[in-house]
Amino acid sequence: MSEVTEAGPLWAALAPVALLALATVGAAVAHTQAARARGEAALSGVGLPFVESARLLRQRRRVTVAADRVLWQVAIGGLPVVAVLMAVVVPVGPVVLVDSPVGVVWFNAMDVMLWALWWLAGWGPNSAHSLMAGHRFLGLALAYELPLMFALTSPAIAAHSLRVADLAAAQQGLWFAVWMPVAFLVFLGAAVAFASWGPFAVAAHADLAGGVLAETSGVDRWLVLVGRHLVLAAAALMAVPLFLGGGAGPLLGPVAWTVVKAVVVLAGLELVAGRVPLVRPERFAEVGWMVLLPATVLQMLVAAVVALGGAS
């Protein structure tokens, strides 16, 4: 087993701040790309997350008629909380907040929590556009989740463990991303989908007047937007021990390598997803069931054969 140390109270308190900083980098990349597409200076895009945050935190909160305010607030506040909970099992170099023996299962369980949160974010406002967006996400969630589940299972089979640190240690010779490209790409695509971002922004897209964002304002809207980027940041951080060898690398230390790899993955997700238009939900469902699911099952079988060959 790979040796990692559980973080103390100080590091545990700083972890959400560090994840928020990583998410801010991703948001800056996305806004910079949008600014360049509009022909504006890239610097205006870098500063936009801070300007937008200041504006929303000052804005008065709007409430719709007959809204289910309790469930609405649970969904809004739950998005950033679940994103942080996704990251607690991810080792950053030799340090991890929770060294769980079933860290991969925990990460997947937090993904499932996002099903409920996006749906509740659509149900709570008592608004037609929000409700349609929430149901649309719920209708597609299984097409995201099953391929993701098998994509997460493949590295666990190869490493003979569900502990995230063991997955990183099992890649000392060759990264899993090299010989598990299908699982790696499906994992990244599912991360974008569960953040409702880019081509998979079915819960919060302009085709439904913003979907679950249609009725949010002020600090509520800020929490939803931050939650989306935090989910992407947590997934990028998880991709490092899952497929990219963890903190292994020359010259830099394991903590630095983990951060560098996570930033590169997050920037890649923001850049690629920002350039791809919305995928029609019914077409993605067909691709998810007919292409991605069989491909990830086949990838899992390949991992099992390799794992059995190495054990014998």
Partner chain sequence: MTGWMGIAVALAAALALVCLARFVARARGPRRDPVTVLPFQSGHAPVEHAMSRYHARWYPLTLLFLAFDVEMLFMYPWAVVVAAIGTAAIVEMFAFLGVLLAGVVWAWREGVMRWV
Given for the second form:
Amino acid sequence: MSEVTEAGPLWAALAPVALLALATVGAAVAHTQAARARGEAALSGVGLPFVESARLLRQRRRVTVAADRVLWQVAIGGLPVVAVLMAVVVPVGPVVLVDSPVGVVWFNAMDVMLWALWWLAGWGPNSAHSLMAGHRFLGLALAYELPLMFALTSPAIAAHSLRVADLAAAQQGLWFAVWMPVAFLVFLGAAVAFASWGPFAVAAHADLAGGVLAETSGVDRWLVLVGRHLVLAAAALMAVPLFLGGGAGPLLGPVAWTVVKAVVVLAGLELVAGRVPLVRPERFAEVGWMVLLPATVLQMLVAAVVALGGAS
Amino acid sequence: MTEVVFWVAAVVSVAAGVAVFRTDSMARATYALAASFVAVGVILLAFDLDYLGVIVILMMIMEMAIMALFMIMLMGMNPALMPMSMVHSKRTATAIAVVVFLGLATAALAIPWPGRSGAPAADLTRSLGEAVMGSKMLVMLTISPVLFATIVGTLVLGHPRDRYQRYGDDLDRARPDDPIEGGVGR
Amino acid sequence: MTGWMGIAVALAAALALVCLARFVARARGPRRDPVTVLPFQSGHAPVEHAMSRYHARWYPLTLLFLAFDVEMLFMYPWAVVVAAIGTAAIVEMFAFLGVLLAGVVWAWREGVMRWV
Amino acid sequence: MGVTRIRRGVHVLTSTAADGVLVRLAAERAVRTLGWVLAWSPADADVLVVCGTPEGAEADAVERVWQQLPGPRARVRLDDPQDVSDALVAAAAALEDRAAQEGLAHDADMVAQMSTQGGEDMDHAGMDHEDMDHGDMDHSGMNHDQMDHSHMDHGGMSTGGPAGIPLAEGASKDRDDLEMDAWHVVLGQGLPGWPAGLVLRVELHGDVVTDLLVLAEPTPHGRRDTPVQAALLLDAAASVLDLAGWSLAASASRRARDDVMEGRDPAEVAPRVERLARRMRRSVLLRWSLEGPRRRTTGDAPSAGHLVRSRAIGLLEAAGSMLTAPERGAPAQRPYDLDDLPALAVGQELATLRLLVAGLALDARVAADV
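Just the form predicted alone so far, so send over the form predicted in complex with the partner chain.
Shown next: the complete complex, the earlier chain at its head.
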């Protein structure tokens, strides 16, 4: 079994800040793409996450009539928190915050938390647009969740473990992304979906006046938007040990490689926004169940057969 | 440490369970129940049952998210904005609850539980997997037809449009007659 | 249990950060209390409250999902031991999945993945 | 005008009256050049730009949207495309004015107190709402039996829920034989990509449209002169693309629109527009997302998704050909009209209705083609 050391509680306390830094890079990438599409100069979007943060932090909060403020606040504050919890099981090079023997399942459990949070963010404001958006997210979640679970299982089969560090260590020589492309792509797609981003931004889209964001302003809105980029960052970070060989790589150390790979994946996830049309849940349901589900099951079969070959 | 976590989680779990019946909102009731289950999951984690604890959290959040949907859809009243009672047949329910609680509590306290003999396996998830594939194989083999039957049974009862409605009485329509088109055809 | 300590600390730190953001916003913003508004309906008074018996058009799909999803309980432990146990484990699990997938295909023919 | 000192990233919500469409184009162009962003809802906005002169019920609606901006907030009303940049810069300055913002926050609280008192003073609040809705309806020229129906809804208000807003009530059996609440959403100004002047009241079961009522129809105001008409078509195409989620393509369409309005050589813009149309035609994902997986055959009944896609491509093609050969005039054909909306949208998701409305390109409609 691979050797990772658990970082102390002080590092765990810094984890949210570190993830926030990664998410800021992601947000800068997304803002730059949008700014360039509007015709602004290259790199003009780099400062926009900060401009936007400053704007939202001095904007007044707003509540709607007869809103369920408790559940609304649970959703708003929950998004960034769950994103952090998602990331704690990911080893960065030789250190990890929580060396859980079931890290993969933990990640899965946290992504399921997002079901509840996006829906609650839609329910809370007592507003037609956001309520529809919250429900629409659940409709999409039913289609991506099972393929995602199988995509998470495939590397675990190959590594004979659910411990994330073991998964990274099992890829000496060949990355899982190379010989498990289906699982890798489904994982990335699901990451975009549970962050409600890009083609899967069904919970927060223009056709419902911003969906769950339709009534949210000020620091509340900031937390939701930051939470979404944090979720993308956590998923990108997780992709590294799951599919991209963890910290393995020449010259740079394992920590640097983990960060570099995560940034590349994150940039890819962020750049998908706006490049392809919205995938509506009523279309995607059948694709998830009739195409992606069998495909990921076959992927798992391949992983199992290869793992068996390797073991005997 | 384990004891602290246990007691905190236990209190949260019971408090959230009480909250289920004290609120006027289907959404709050459902998510209070979810919180209660999460606390139970934390208790399992405190007992070093890693896989079981995490999977309880995972499954229960998922199931409660879906249950909220049905609570809101199918209860015959406004799901949040009117006073409502979350309890039914109070007297019977109270009686059953008290009897069961007393029974279980008596059993818990009165039975001379044996001490632990031997140590638990190093990797419980692995031994769970081995059990499922080995000695408890029968469970798995039974569950698969049961789940299949569940799929067919619930959908026969719950799905409003079967294939005859979609393809006509002789199933001879080239394309299904669905109100909103899907993503894969047929 | 020891390993989960990190989670508790990270959770506390994340919550603290959320509170910090709220604190900063309170300190910088024009008003501390939120403004109460009617929900956005393009400048019209809402006809009804949005919280209502919402008709989710995909509820049949939830039934299929719930049944299929139970199988994940077995999947994760199985994934750990499949290489050690060998061919038998693969055959058994994929037979199990095959039965469920047959249910999925049947559900597809019934139009369960369509919005009703 | 001291461009360097202007705040970046201000979010702007536009509200457009019948005579304000060209002002809106100018405003959106200015928003883009300032590095600002168009908002999707009042909660998202710092500045409300009212284009043209809203009257009657529309003015009331603008007022209510204005009260829904969280603040710091600023409002500008524009009649002349020439004034746009200066007005926006002034609005940005107003956002920094602490004293003024304090006053506006106070206003918002007063309004909130009035509109949420319904709980205690239900009849009065109920009357207020009814009066306002009534105002909308008078202006709309809609049919009368449905007005009665909406009266009945409001009649239920005295037994209604919190804040004097009624609770949704049971619909008759739905197409799947279940009985759940039907509810209503008013779609109008302030929504992204929404045409000026149009107000719809939609009855929904879940998010599926079951009934549709036109509360106010826009008056045609588009212009026949080719560069402006081409810009309006590009604008409509951008709206469809935005709602379909393809925001980079929407941005490209908007930039072409702005270039046309700035008087850039049409021969230079036209190839970009044609390229965009080609990309849309070729996008498998757009076709699948809007139309579904099937290729249509000639015998098929027109489906909403198919109409939206062909219409959006048609808008770009028409704009392209107007730019290359202005003398040929407007070839744009509308495959469906406002009157066809109920037939197309009822039974579909609300998102489909939004796309259908954007595809109508009502802002580009000229009086003669009604």
